[in-house]
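This document opens with one chain alone, in structure tokens, the form predicted alone.
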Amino acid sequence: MLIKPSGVQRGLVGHILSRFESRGLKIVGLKMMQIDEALAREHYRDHVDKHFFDMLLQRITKSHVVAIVFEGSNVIQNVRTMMGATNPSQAGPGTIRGDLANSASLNLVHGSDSPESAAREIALFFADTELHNYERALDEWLVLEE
């Protein structure tokens, strides 16, 4: 997941954080960058021919993201979900897109779509030794195995 440009200069990374660290999800990868150019067109690949990509590459590349690995049950549906619609308009309360986001231009967050863009995305933006297991207390607390 990427809080990006618009999440940093709000001062919102400490409030997105916790929102995921509340839900259960536990951070394995945290840092703070600059994406250059190369690094974004290579992590928008997708939507090179897409009209807005240009907008993409400005938007990302223009101040620093925090991206972050968070691992869980269910982890990339459960961001997905608590990330809401890409256009705020059409974010559902409770989500952070819906809760404090103001166009779907300036969203806040990034987050991967499915396992292998998960798997992709981790891979541009941290090195194996950024990633870290580890065990919380709490965590046999948060799933029952039914």
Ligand code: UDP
The other form holds:
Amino acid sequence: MLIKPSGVQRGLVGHILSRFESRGLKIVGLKMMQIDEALAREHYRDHVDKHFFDMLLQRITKSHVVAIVFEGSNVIQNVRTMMGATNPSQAGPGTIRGDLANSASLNLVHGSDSPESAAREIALFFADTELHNYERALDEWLVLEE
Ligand code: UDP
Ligand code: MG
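Okay, that's the form predicted alone, but what's the structure of the form predicted in complex with ligand UDP?
Entire complex below, previous chain first.
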């Protein structure tokens, strides 16, 4: 997932990360960077024909982002549920966008929407050496597959 420039500029990096960490998602990659236009175009290539594409490129490149790779069971769905609907006016209370944002173009976070897009996006943002494989002692209390 990405904490977008709106989240970085509003000083919400710690708060947003903390929500995911408290939920038990495991951080396996984490970096701050500024996305250039080429990377933005590649990242959002499925939206190239949308009316909001130019605004999207402008917003995502305007300042820095924090890119995070989480691991966990049902991680893609969990992250998207916690993010809330794209348009914050439709995002439920308790979600990041529902609690903290009020505009779709400044909706604070990006989350991959499928395993395929997650794999593609992770490869765009992270080298293999930046992804970490480690055990957490608490996992036996957080991740119990029934
Ligand atoms: N977006 C927008 N206006 C819209 C739809 C989307 O500004 O009407 C922006 C918004 O910032 C969103 C991003 O484009 O997060 C990507 O859109 P997508 O439909 O993939 O939403 P997401 O997966 O981020 O919820
Ligand atoms: Mg999307």
